[in-house]
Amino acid sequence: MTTKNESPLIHCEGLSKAYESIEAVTGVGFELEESESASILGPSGCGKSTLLRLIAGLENPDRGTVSLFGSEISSPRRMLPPEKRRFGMVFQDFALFPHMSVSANIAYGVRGSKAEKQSRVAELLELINLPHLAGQMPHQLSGGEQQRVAVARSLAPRPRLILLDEPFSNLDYQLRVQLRRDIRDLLRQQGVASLLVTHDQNEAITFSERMLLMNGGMLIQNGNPSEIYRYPKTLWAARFVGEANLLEVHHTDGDNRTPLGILNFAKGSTGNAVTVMIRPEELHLLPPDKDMTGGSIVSIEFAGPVQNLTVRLDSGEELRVSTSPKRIWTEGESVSVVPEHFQCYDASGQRLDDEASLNPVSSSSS
């Protein structure tokens, strides 16, 4: 009987790298447990690969530690090598050996005897549904193929973790979200955990169980996606992860005031939030209404399960709205905005109270 480690898989703590005087990844810690999937998502030159090199052993940090399963595999002073953390790299340019077949990739790295080794890559190429394909050359696929194939190989010796630095930016649209849920559903039926590096904030919303997100070398925020979208800490991040309305808060009278009228904040937040941001969805359109904020529509643009509408208030300001494509608006139409629910941020861009988001809202054009 298989016992489960009572440490994370990985365990990365105060992780640092820089590159002459660039700092690539600074203070950087999480963890990772045992067939969890993960996502490290951020903008081009945040520091995602550079943290995935750390990781798999390709780089040594300057300050900091990386573990596995409580033991320390990279450090200034101590460096596993990579062949001998068991873990599987997938990358973006596929990386097949081109003068081998499809069967010989996937058997490269598997220990054991011939028998073995063919029992093992029979059972990954049904997995990856490309029996048909053993025998051809790389060149010979399609790009998911190849995908698949890489994906397959990098099972093979079966890894405890599997590193993939942007496999998926190389396809077509369509391709690249079958591909993704493909690769995802794979990986959790065969119980490895995986790491997955993307600027892409719906490849690692439907990716992973978990998401790391990362700015400036920084771990900006750790959290499952719906808590990142929904509760982004930063102003920051509410902009990188979906869409999001910012509004200024003015404090007259002992009342909230914005664009929206008067909002109920949580205790924590009144005369400290200078921002709310509410995302499209979280936003209804009524018929007009002099005891509502006002506005009208400026664009539509239909996208399928959705509308995006911008609305202009009264006031001046443009919101983006979301709303379902049954009910049929025009531009120029005259409309009330009411706010579902918000999110407060102090001058510094700090999330506050996360009870503010959760209060009544009182919407008034007063």
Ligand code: ADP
Contents of the next structure:
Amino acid sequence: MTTKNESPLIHCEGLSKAYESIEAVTGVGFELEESESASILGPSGCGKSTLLRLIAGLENPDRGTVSLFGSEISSPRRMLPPEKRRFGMVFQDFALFPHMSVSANIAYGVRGSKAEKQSRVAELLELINLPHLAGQMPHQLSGGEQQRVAVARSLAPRPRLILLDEPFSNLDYQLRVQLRRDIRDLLRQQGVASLLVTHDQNEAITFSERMLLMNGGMLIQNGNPSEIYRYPKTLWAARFVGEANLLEVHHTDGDNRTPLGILNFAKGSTGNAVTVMIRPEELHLLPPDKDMTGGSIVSIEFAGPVQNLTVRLDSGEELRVSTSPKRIWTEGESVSVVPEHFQCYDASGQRLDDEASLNPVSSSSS
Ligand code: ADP
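If the structure you just shared is the form predicted alone, then what does the corresponding form predicted together with the named molecule look like?
Below is the entire complex, every chain and molecule, led by the chain shown above.
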């Protein structure tokens, strides 16, 4: 039986790494608990792989620390070599040993007697649903099968953490979606913590319980996927994790005016808001009503489970609206637009905490 540790599995504090003049990772801090799955999400070149390599011990930080269950493992004095960390790694290019069979690849890192190794390999082959491929060589497998074997190989020595660097990006869309579901379920079932590097927000949202959103080497936001999607801390985050309608706020006659009405803050805060951000599915369309903000449908795009509309407000702004495909709309149709959930940002792109409401200016009074 294992006892639960008081300290988090991983604790990074002020981690920084530069390559000559390039600041790849700057001041990153976060914690990862045992069995927790997190993803490091951000655009290409933002420092995701460098952060993963710092945690794996494949790079040494210039500043800051990585701790394992509360003990520092990253400084030159207290460096724990990568092979002693008990972290598994899975890469984009599968990286199986080409001259070894599937079974031998999986058995590679397992310690113990021959019988123990055989039993662990058999168990893992069952878990990845490939017992019939035990004797095959890597080149005889499809990309998806190779990646399942790579995951099994990394799980075989019972690691405490699996680090995955863009493991699904060399696979076709359908296979990628299926494989990431299977691997997520497998890691959860095995109770192994994971850190997944990806530039694909759908992958991050569906794979992990927590997202670490990075840009320009820095950690922008750390939270669960729905929190980051609904309450992005910055305008950049809002745009990166999904589609965002951005409306300018104009300060006129003491009011904060937007094309969807006047902004009123619960705590009466002032004119800090310069942008309102609304997700397309948070805009509701109703029949035209002079007491609501009006507009008309400019285009309709059917996208399977949703329908994406462009609506031009009477004031001229165009908004993206997602609705159920069950409702039939026609181009040119007049509508009222009602915002449900939205966020406000200041001039530096930081989210304002103060709750706000948007009150339409009726066409009879505007
Ligand atoms: P990501 O994984 O988000 O694509 P990386 O961590 O690979 O980003 O890279 C972050 C930045 O550091 C990039 O500008 C990249 O060119 C640079 N970089 C990464 N590794 C090295 C290296 N070994 N030598 C020089 N520059 C590097």
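Remember, it's a predicted structure, so these values are computed and weren't measured experimentally. Only the largest set of C-alpha atoms that superpose within 1.5 Å between the two forms is called the rigid core. Positions refer to the first chain, counted from 1.
Participant: Relative to the superposed rigid core, does the CA atom of Thr234 travel 2 Å or more between the two forms?
Facilitator: No, shifts by less than 2 Å.
Participant: Just checking, between the two forms and with the core aligned, does Asn222 shift 2 Å or more at the CA?
Facilitator: Not so; Asn222 is displaced by less than 2 Å.
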